[in-house]
Each structure stands twice: as structure tokens, then as C-alpha cells.
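First, one chain by itself: the form predicted on its own, in C-alpha cells.
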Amino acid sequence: MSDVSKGEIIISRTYPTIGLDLETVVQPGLFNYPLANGEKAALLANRCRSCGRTFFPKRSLCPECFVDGEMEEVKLDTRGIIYSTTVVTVPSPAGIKPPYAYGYVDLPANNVRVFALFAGADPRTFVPGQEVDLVVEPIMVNKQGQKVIGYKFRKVL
């Protein structure tokens, strides 16, 4: 959490008259948010202390060795390589406007494959093998008018 007394900027905003947040995250615990000034977003995963396997999203029990209580939280690397991608040309049931691209990104530093939306370029230009970097930004506006914040990957230029 940010501390304004230390000069940090809080990104989250609230409607002052009704107390409704202007933004909300797609699912708490997937990534660090809100971000302090200069803080870089990271996906939050966990790793089994017994077998060393990393999971995103987090698991409460390792499905590899079934040892309970051995999971530790880790931040994933923000750079990855597109494993596969597709372009969607119809609106999503959640309200994401087409066209948009999504797919799987391999994070070699963590040996994890992540499912994600792609952003920042023509959706048709994302191809397997491209290097991408994590960003946290709005993915849609919900029925209450709040920006729903999610994670995406952008091409590394």
C-alpha cells in the first residue's frame, strides 16, 4: 500500500460523494495494485517448497507432490515470450470490445505459462516467439462505471 506521507502517489481513486472506487481489480491477489509511484506491476504466484514447481494463479495445494502447507508466494518475472495467440472479432461476454488478442505467454525465468490479453498494438500483429512485457491497465468498464483493472502483455520494442 502507498504512503502519501513518504511522497508516494496512490493511483486508486474514489468518487468522493458516494464512496465508490473509480477502479477495481479483475480479481484480488493476481497482481500488485494499486501501484506506488515508480513501482512496476508483477503477477503474484506461489511455489511449492517441496518440489519447486511454480503456479499462477496461486494454488493452496501442490498438484505435483500433494504436500499441503508448503507453498510460498513469489512475484513472477515481467518479461515473457508468446507461446500462442488468437484474435477475437466478437465482443466478450464480460464486455471486452473486439478486436482483441489473447493467448499464452511463457515466463522462462519462472518456468510458468500464463494466459493473458495482449495490448498496445494491432491484435493481428502478435505472433508466437515475440518478446512481451507485463502491464496492468483497464480491460473494461463494469456496470457500476468502474474501470476494471487487469493484466496484459505488450510487445517489447
Second form
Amino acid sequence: MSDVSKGEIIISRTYPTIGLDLETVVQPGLFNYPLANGEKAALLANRCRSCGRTFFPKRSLCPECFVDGEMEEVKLDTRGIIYSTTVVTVPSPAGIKPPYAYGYVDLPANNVRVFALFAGADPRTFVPGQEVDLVVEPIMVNKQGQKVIGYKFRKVL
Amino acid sequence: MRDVFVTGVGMTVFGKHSDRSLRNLGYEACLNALKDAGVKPREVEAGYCGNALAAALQGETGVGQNAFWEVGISGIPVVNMENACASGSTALREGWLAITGGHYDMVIVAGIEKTVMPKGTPLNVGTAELETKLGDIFPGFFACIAQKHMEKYGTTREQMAKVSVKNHYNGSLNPYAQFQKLLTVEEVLNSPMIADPINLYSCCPNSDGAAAVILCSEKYARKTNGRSIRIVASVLTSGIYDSHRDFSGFEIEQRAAKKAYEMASLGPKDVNVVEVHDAFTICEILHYEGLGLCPLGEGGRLIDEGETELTGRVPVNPSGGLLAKGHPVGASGVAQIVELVWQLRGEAGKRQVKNPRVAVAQIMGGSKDTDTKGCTVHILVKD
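What does the same protein look like in the form predicted together with its partner chain, given that the last one was the form predicted on its own?
Entire complex below, previous chain first.
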């Protein structure tokens, strides 16, 4: 909670009249949002302290080491290489308007492959091998009229 | 382990059955299987029913008890199984386990499903998965797989289209198939794009339907209709969810196939007829390779050379497959067995393969972290 007496700025992202947030994240804990001053957007993963294996989305236990409480949260590198792509030309049941592109992105620094939407004006321009970087931005508007904040990868210019 | 036999089979026509209930579809399939086996309901000692989506789509559970009761089977252990597209084949495996383990001599296995929704209603399933929330759709995942297969092995859009053409031809010879229409390569390639390179006629339809089989031990196989087919391998695997896996093949399937061939003391060269999970055209090409019908990367060549046509070296999906026969999700794995039993008995009519002795059924289901949640491989032999 913001404390007005200490001079903090109150940033309300809530409609005062109906009490519904203007925006929502696609799934809690996937990335740091909203960002603090100067903070860069990153995907949040779990890394096993014993063997160093990194998991995104997070998992509670490293299947190799099988030691409870050994997971630590890490920010993934924002640079990746596209592994595979497609362009969807039908409306998604999730509510994303076509055409939209998605696929799998390898993050060499963390040795993980992640599922991701691709950002940009022309979804047909993404191909395997391309260098991309992370953006956190709205991916659609849900039935309640909220902006759904998700993550995407865009071409590195 | 005791030998297990399929002694009776039955199914409904696959397609749109908007005016029929799940239990009514199940009733027809179970009754046909009982009649085919020459078995009375009271002789059945346990029942296994595959259904994937009734809880989500119809708000219905306990589908097995309802359908079995309709044909007079009650009072016995009944289990309902959900394993996505492999629900029916997982039920089959449970029935096989019970008989091979000596617990029962006669069981019924059914697969029952209704997935045809009013036009414009998306299937509301798997919505808790992150990928789905981010807009992933099944054709899109398989589009990524097709892209890697094309990139690694040079597989073409035309080769994928030929799978749809072949299976629609086979379906046109199958009175149980949803589609009775022939397609050309051009029609497949020019059909509306869904998720590049997967277009409309690269995808199986949503379907309603049911299939059932009666399984029994050897002593009962001798007493029934004399047309029993032996199950020589039954294997179920689950995924390893290694996100770095090579998308151009299915490790989960290769592992299942290897185990099944070992169990049967048979190899891919012995196989005469096959039913695979062709939810999308690229899938059938991957399954040729996963089942060892050709070396990795040569699935495209196999369809080009006509080896998997009805008259080819190893006919695949003589029923029309999911692409043309239809895909009532939880019923498909059982319907594959129905088709293969008809083929092995020589009862498959216009789509009969010449004198098959060894048949393989493969189906997989669900999607999680770049992998598949389950895969079954069954091998049947005509003694």
C-alpha cells in the first residue's frame, strides 16, 4: 500500500467505479511486472543450486537432484535464438486476434527453450535461427475488458 | 503372462451425432461388440471406458457405467479412463493387463466421445496450460514440428498433403468414416491456412462416436466366435518433457515402439497393416519413422512411393485414419483396434488389405512442455 503521508505517489491501476484492474498478467510469477524504476523486464525461472539446471516455467523440485528447497529464482537472459515458428491465421480460443506468430526460443545463456509469442507488425517474418529479445507487453484484451500482459520476443534490430 | 485375445468388436459411424447422447453412442458400440463376440452381458467380468472430454464439454462423468448399463452390464468393476487422445487405448491396456495378469477372463473396453460443438464454439480444453493461455493451438504446435521435419529432412508440403489424400481415399471405402469425399493434393494445399504449414485439410475433424471391443483369455477365445485376434504387445509410455528435444521425431513413440516389438518378438519388417494417430498430416509421416516402418527422415519418401497405400508394402490407416474417419478423442484408440481386427479377419470390405497377419496401432495424447503426455502401441497377430 502507498503511504500518502510519506509523499509517495499513488499509482492506481484500478477503475475507481467498478473495482476491476485495468490490466492483468497472463500467469503470475512468469516475469517481473510491473517494473520498478530502472528495472528491466525478464522472465523468472527456477535454478537448482546443486546442478545449475534452469526451469521455465518454474518447477518446485529438480528431478535430477531431488533435494527439497534447492531452487532459487533467477532472471533469464533476454536474448534468444528462434528454434521454431508458426503463424496462426485463425482466432485463438485464448482470445488473441489473428494473424499472430509464436514458436520456441532457445536462451543459450540459461540453456532453456521457452514457448513464446513473437512481437512485431508482420508475424510472417520470423524464422528459425533469428536473434530475438524479450518484451513484456499486452497480448490481448480479455472478456472483462482488461489488457492481458504477457511476454513476447521481437527481432533484434 | 497369459495371452489376451480380442474376440468381439463394434463401433458407431463417426461424425456428427448431435441428437444422440454419449450413453446412446456407447450402447450401439458395446452391443455390436457383444453380438460380434457372441458373448452375453453377464459373462463380462469388468469394464474399462475411455473418454477424454465429457466432463469439460457435456458436464458428464461416469460415462462407462452409463453405457455398459444400457447393454445390461452392471454390478462388475467399471473404470473410467482419461488420457487425452490415448484415453481409449489406455482403457484397452487396462483390460489387457487385467486378463494377462489372471484377474479376469472376459472384459469389455469402450471408447466414447462427443466433441462436435455448435459452429464457432472453440473446444475449451487444456486452458490451464501456459502455452494455451499464450495462444497455442494444437495445429500450431504441429506446425512447429512440421517446420523442423521439413528443415532437417527436406519433407515437403506436397508429401504431407498426400497423407490427407490417401486417408480420404481410404475413408471413402469405409462406411464408418465421417468423410466420404475424395481430395486432391491441390485441394489440400489450397485449403484455408490454420497455422502455417498446417491448413484445414491437414487437420482431423471434431467428431462424435464410440467403439468397443471384448477381450478374453485363451480358454474363452476357443469358446466364442472362433475369430479371435491375439494381442501380442501392449505398451503405454509418458513424456520426459525435455524442452531441448529434437522436434523432428517423437522420443516417447520410438521408446513405446521399441518396447512393443520386444514384447511381441517381432520387428517393423513383420508388420502388414498399421493404424496411427494422424491428427495432422505431418503426424503420420513422423509415426512411419517412430514405428520403424522406414528410417528416420524417410517418411516423406514412404508416402511418395505409395508404400503406405492400401495396395502398398505396409498400408497405414486403411480406415481413413483420424483425418477421414474422424476423431472422437477418447474413442479413437479403440476404433483403431476395431479396424485392425476387421483387417486381420479379412472383414474390411472394399478397404481390405491383402492377407495381413501382423497389425500395429499407435496413438498418443495430450501436450505438455514440448512433449506428449502419453503414447500407446499395440501389436495384434492373427494366429
